[in-house]
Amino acid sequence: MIVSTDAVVLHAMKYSDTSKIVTLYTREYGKIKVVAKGARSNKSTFGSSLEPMTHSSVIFYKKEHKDLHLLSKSEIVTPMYRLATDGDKLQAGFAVIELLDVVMHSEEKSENIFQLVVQSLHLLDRSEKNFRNVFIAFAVHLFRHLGYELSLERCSRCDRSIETETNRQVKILFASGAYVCSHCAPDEHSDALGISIGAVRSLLHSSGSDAETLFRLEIGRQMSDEIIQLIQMYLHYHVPGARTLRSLAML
């Protein structure tokens, strides 16, 4: 069956002398793998449309009950030339697609998640600073779509607002994604991570901000390191066997 869909390139690897095996997250079919014959040849018609983070329009032969399909055509939908102009920006982009690759099962589609990854990559492309913010916002929204949303506005024990918290550290419960205030935290013995109140507030703001606010939001290096550690540990809790994200280590 010949099908056509939009896709974001997650990963590409060498296959034979001239070809590639490419992992795509597609709008219509979720995560799939395709063979791109001749993609490494100088005469390839695929051009740069199979590079990681590229938003492309693809046509492929979908084989029922098979894990590997045959790519026929691929063209870039919207170029993102500026993604490669800054090492930190590029690393944040790799973190976005690596996280998506880890959490999504084969052929598990979601229009919301597809739109989220495309929008996040385009935000990164046009951003000039605070690249980590885009990845953090992507992760928070992705967890929400997957059913394990972080709930950070009020303490899950006493309903205290995060805005009235005065102590420096609170806890995030891995099972529920809820925050526990400093007054209730000493009684909390379940799987949890202690985190600064500033990091939690930054998480809350990044998850609800529009693009321009997101670019202006200044999150200190120490706080963003805390948030990235939380994302990694939260991922391991909810996706058993998930590997440590190499791109997060670079971030």
The other form holds:
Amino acid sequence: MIVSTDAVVLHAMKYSDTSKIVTLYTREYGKIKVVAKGARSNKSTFGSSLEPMTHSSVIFYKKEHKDLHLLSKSEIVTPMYRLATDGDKLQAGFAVIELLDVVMHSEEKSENIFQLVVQSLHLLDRSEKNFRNVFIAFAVHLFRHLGYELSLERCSRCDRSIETETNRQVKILFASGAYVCSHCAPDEHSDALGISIGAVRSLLHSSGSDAETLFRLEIGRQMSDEIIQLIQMYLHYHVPGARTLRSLAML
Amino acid sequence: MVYTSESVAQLVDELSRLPSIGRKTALRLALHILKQPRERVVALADALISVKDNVRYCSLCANITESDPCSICSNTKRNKSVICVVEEPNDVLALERTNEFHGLYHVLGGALSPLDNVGPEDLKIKELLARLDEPVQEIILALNPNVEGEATTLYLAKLLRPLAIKVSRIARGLPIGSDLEFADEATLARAIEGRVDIS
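With the form predicted alone done, generate the form predicted together with its partner chain in the same format.
Full complex below, order starting with the chain above.
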């Protein structure tokens, strides 16, 4: 069956002399793998549409009950030239697609997640600084779409608002993604991460901000390291066997 | 698959470990080897052993060689003040075919690719920095024009900036013999960006 859909390129690996095996996150069919024959040749019509992080329109032969399909055509939908102008920006882009690759199963589709990843890559393309913020906001929204939303505005035990928190260190429970204030210490046995109140507030701001606010939001290095550690640990808790995100080490 | 010969089965097993070789191709190759005269097969076996025993990495440029330093690094006619950084040994061969570059090389052994678990510590970057103790005027970054090559180029450019050495990159754009109308937007944009003055 020949099908056509929009896709974001997650990964491309060399295959035979001139071809590639490309992992795509498609709008209509979720995460799939395709063979792009001749994609590494200079005269390939695929051009740069199969580079990781590219938003492309693809046509492929979808084989039922197979994991690998045959790509027939691919064209860039919206070019993102500025993504490759800064090393830190590229690393944030790698982190976005790596996280998506790790959490999504084959052929699991979600219009919301597709929109989220395209929007996040466009934000990165436009951004001049604070690239980590885009990744952090992406991760928070992705967790929400996957059904394990972080709930940070009020203490899950006493309903006290985080704005009234006076202690500098609070806990996030992995099982529920909930914040527990300093007055309501979690059970010793629960899986939880101690995190600074500043990091929790930054996390809240970054996930609720529009693009312009997100670019302006200054999160200190130490605080964003804390947030990224939380994302990594939260991921491991909810996606057993998930690999450690390598791109985060370079972010 | 059931084989009537243990030796053929073993050869198929070994050949199918090679990249891009499946078991069917491995069997075809094994049967081809079986039909060859004994001396050809011995020559192939000798070549395989020899490549493993004699080939090593140059301690300066990390290119593959049989003598250390390699023939390029030890050539006194080469311009030692210019180093061209490439990803793999076959990139050195491609550049040497042009006869246009007369400096030295440095082979990184890949490109940064977090999704393939390749970080800066997996590449020969420390070795490149160590070479800069000698006077070097220019470093040319000749990495593949893909996202991984771009990430590596930007990483190295940032790393080398404080050293006050000229750092350049090879041009990006359209291949000779191609048509503008078939080029994609990203390639054309890079070609416009990298235009040169001919007045």
